[in-house]
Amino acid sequence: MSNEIFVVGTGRCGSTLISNILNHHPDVLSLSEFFTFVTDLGTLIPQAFPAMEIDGAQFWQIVSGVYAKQNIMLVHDIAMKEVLYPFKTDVRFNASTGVPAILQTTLPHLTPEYDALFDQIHAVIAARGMATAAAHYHALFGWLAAHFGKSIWVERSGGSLRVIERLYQQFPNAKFLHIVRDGRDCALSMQRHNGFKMVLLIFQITEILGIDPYESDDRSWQDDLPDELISFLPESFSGNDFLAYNVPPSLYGHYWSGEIMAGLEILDKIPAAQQLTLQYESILTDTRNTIKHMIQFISPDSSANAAWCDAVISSVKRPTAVWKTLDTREQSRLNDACAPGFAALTKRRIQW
């Protein structure tokens, strides 16, 4: 039985709810948004999984890195609501210093003593010698599980289907819990989420410039940037322009379809016994049975006892983002954008 679990999805699919539910289970260490932040919102995936062996100090730079995109969001007060570190208060790290990746959400999700835990982890990692990134990640997650007296760890990052190929390469024996939600509701929720807006803007700018402007000073093709994108370069970033910028739901629908199709290609390579797909909607309509099914997959030896189920069921709330509230024309565009993703899911007998 694997005690290594990844919750994967497109983002805005209900996976945060899964993290919060599992955080109350006595056997489970819930690692929330770890890979979201060590990959700088999923834009630096190769850097988080270097091919060569690295030592503890180099691995610590990945885990504790202060990354450009997530931190410019802190500076301009447009941070994602998932950020739990109280950077606006009189604390050790703030928007000016930058908040280390593992401190943005992962450690505050586990304990109110997140700064002290940060230092303990640093000492443990710094003492490690040369090893693969996979070995370092295994050691870190295993140490955290032991530290909190847990037998299983579950990592869950929003939009992690983008990382699933790397995760399966690094953790070939892990289990993968795939959370899916109606793509139209995902798209509408993405539209209202600052993290997804930031990622799509960076994708657009990078495609035009040929480089990631947050990782390179090369501006050779800046004249090709539309005027409305200039204020999202790091040197001219405007939080007000960011909040005012409107990305249509259909563009997020195309993004959702692309993530679903690419993610399912990797899931097809993973043994059936190592994966489970759950629909977010079933968590809303058949909460108790769905949660029991989930915990049975995660840990057959752990019980979904009635008291635990009762406690977590109360945290399940219906979302406010519903695609049918859009006007008819926008609904049609969104349906077309999501159609390829739905077709890919239908092949796996997942339908709405």
Given for the second form:
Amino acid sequence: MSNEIFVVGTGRCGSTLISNILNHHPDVLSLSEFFTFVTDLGTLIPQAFPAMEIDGAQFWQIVSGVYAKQNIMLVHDIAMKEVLYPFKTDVRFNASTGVPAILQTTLPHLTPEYDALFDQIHAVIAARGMATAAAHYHALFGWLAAHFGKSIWVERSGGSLRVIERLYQQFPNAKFLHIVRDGRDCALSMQRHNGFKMVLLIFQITEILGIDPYESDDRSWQDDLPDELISFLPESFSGNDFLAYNVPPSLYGHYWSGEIMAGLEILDKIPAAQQLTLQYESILTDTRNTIKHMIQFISPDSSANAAWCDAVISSVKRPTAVWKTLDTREQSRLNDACAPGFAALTKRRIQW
Amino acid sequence: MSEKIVITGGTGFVGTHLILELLEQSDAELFCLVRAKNTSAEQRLHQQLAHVIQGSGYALELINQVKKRCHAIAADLQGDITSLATSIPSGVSQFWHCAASLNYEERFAAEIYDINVEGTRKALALARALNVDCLNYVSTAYVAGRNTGVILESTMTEVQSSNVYESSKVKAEQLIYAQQDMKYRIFRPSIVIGHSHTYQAINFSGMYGFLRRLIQFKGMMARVQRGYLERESIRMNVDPDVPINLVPVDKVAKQAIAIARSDSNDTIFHLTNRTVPTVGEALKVLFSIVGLPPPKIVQDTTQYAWIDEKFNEKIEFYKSYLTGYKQFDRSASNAALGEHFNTARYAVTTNNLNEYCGWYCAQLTKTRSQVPVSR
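Instead of the form predicted alone shown above, give the structure for the form predicted in complex with the partner chain, please.
In what comes next, the whole complex appears, and the chain from above leads the way.
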């Protein structure tokens, strides 16, 4: 069976918990938020998977790129809580220099010696010749697994249903663990998350300007930007305006539905043996059985599974975002927004 | 000796067409106040006029007349223009003030005021210094703001404007009413759209701005959820049965020139259109051309979902076109034009509105880049 696993889901589906508990498994390398940052919050997905072969130096540019959106969030002190690199202290990389994508979360999640590991990876990748992006990613993840003495790697990035089509193209033999959570709770949690707020702001600005303002200086259509969005251009970014900008949960509900529907279309193409869908809520209510089920899918032959289950079971905590705390009107709007996503999941016999 | 005419805003939508009509209908020499940008004022003016000639069905020979009779004077309404009196020959009979900012977002408020109000004050001072016989000012029918019912061709004093653009045009008109040095005419076009035969437009505010916002909103939602707006109609609280007064730019120019050449003693003229679609019909065309189902018209905004609220916020500027019955009185215009002005060729129907919008969508496709949805 494949020792390459992706945990996929919508934003705020609870998959961070999976990365955190897998990090304690002796046979599993837990790669956290790798594709979140390499795609600059999912806005540069095609760029992270170039169609042509590239050499090691070009691949290193993708992996270690200092990307504009994630780094402007560091500058304005609105970083996502998933960022583990200590960019506020006077370290090698900080908000002024920008933090390379792989260093934002992925490497600090693995080791306290993340800067040294960064250099080691650089040397390994730089020595590589021309290859497809898929081959480079295989080599990188494989090298990291070997480096840490693990036999399996599990990559998990928040909201990675958006990238599942690329992942399946690049890793056709990988296994996909799909975590689903009640869309209304996902939406409420996304509303409180700076990363997803940034993504929705960028969607709006990109559509009005006809370019990604963090990747292009072209401002030909800037007069079309409403006043409320001017503060989110890189040249006039305001952290205070960002914090004050309010997007209601129902928009995230629409986003959740869209991601579910598009993601399920791809999951339908993946052989049943290569995928497992788990409801986040069952991790909370039936923790032991659900975690056991999950680790059997990830690492069926590991003798460490039982001990690992015992060790991590107490770290499963109930989250705070609960959609029923919203007022009646917003609950109703959120229900409507999530209805298409629920309908798509019901066809796969997943219900709440 | 040929007549001398000064024009501001000669590279703008109405301004270019006025110049071409003047060139066609008279042997006047035109002195055009034009901003120099990347190219000289003269190059900008001549290029823009050539572009309109080629795209709007004017005889190509008019390009030679442009070169011969259109003199560009580098000027910026946000700077000093009164001193330009010395660069313009004496004996100017008419002054056409067409320059304006068509922006409306609050962040442009100071600039809008500067160009539309202070610019008009400066234009008046220059006209005075040139001792012109008559100042012609291109305003907008929407100085009427939120007024409904019959909108007379009369001065606008007490009015509740819908936005900073409209209020700037009211203030500019008031400056003109207040001066007593020269004769004036105020022309109030409604929503100016492209040429009645070729559909060409060179300014993309008004109906085009609405269409663009619709396209942008569809694109935003496609990034959030593919196909959402194709399945779910946007709700709008507008008046579907009121007419939306769209007027082709060539009609505006021809009527303005014809009125200026008439012996009318009236001072305010509505340059509106007789045959126009209703708001409901127009919205159906606009939504259809961008691939969306027609909006669902609702009686009050409490029926809005958040997405409806967001869309309606984005098109707030256009609400004064879409709500409230306005019947623009045309007594003065019609009297000046007489019975013979052919208005049938300028009718805007749902059929040709589709062509106007299609022309613009094709332009947008050619000129505007688009970032594919990242997946």
